[in-house]
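The chain that follows stands alone, in the form predicted alone, written as structure tokens.
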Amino acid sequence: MTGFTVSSGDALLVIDVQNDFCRSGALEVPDGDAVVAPVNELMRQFPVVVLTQDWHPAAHTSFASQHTEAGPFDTINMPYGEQTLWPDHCIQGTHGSRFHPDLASDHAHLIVRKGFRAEVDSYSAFVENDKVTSTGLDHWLRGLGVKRVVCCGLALDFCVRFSAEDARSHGFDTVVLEHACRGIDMQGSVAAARDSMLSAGITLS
């Protein structure tokens, strides 16, 4: 985090930093449990924090026990595009969909669920995986005079990114703290995630 400061017009924006993704979770992030310090120690310094959370039904279309012709991290086509299958995760009320017991969520301001639309994924805090469904959280933050949103959480490659590339397409100054990220890294998707991040006219921090 070197040569970075916290300003009035941030926002600090914490991806999915839940069981699931941690320690033995369905969707194990590897070494997703270290994020939770640093996010924890970043949430105090933020004028405003915003929380993401997986919030699945249990017969989601993106999880791979729906689907006979295809198994985990496989990628089908959807109506709405190309669509990565996950393990059963996340699944609204359970132990895995709730934040990380560490995690100091009272420092939030606004929570987004995403995801819970059985027919779509949502791996951005932003826009569904249809590219135009809008969680409204780019109209929330500009009402509150957000002009940059910094990004961490879980898991780089997927849903930071995709959160991190849709707050620059909507207009914000955006940033990613890899020190507060953990990968999935599927086949070379961090080095991909940066790349395109990069392109995106995103900073890594």
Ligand code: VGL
Second form
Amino acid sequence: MTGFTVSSGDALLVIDVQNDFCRSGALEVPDGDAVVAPVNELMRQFPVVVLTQDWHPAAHTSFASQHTEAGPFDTINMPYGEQTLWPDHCIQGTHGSRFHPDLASDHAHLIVRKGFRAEVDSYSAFVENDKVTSTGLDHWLRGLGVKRVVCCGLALDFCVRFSAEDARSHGFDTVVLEHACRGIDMQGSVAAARDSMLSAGITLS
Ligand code: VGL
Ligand code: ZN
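Other form of same protein, the form predicted in complex with pyrazine-2-carboxylic acid, not the form predicted alone:
Below, the chain from earlier opens the complete complex, with every other chain and molecule after it.
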């Protein structure tokens, strides 16, 4: 995190630091728990803090359990485009859907729940995977005069990546703080995410 300082138009966007993405979770991100300490440290410094929470109904169509033709981590075609299938995770109200117990969530000013519609997944904090349905976060940030969105959390190659790319495409200066992220990394997805974010004009710090 070299040369990074917080300024007044900044918002911190903390992606999906939830039990199912941490140790022994249903969709465990390698070393996912390691983001909690740096994320807590960051949250104390930002004037605006947003947490996201992946929040699926039990029969969500992104779950491999809802499909017979494909399994976990396979990609299938949905009406809105390609979708990776996942183990059941972050089911609304379950332990796996709760924030990591050590996450200092009292620092948050807004919690955005996403992926709650059974037919459409949402990696991004801004727009669902159908690329049209807004979560409202863009307007909320703009109302507060936010100019720059600083992203961290889980997983770097999915929800952090797509949240950062949508922040950028909505006109925010966008930074991803890699020391406070961890990735799933399937078939080179971390490298692909970094390339894609860099070419979108996102700063990796
Ligand atoms: C995520 C896959 C499925 C994430 C959420 O938080 O990166 N990945 N749901
Ligand atoms: Zn999910």
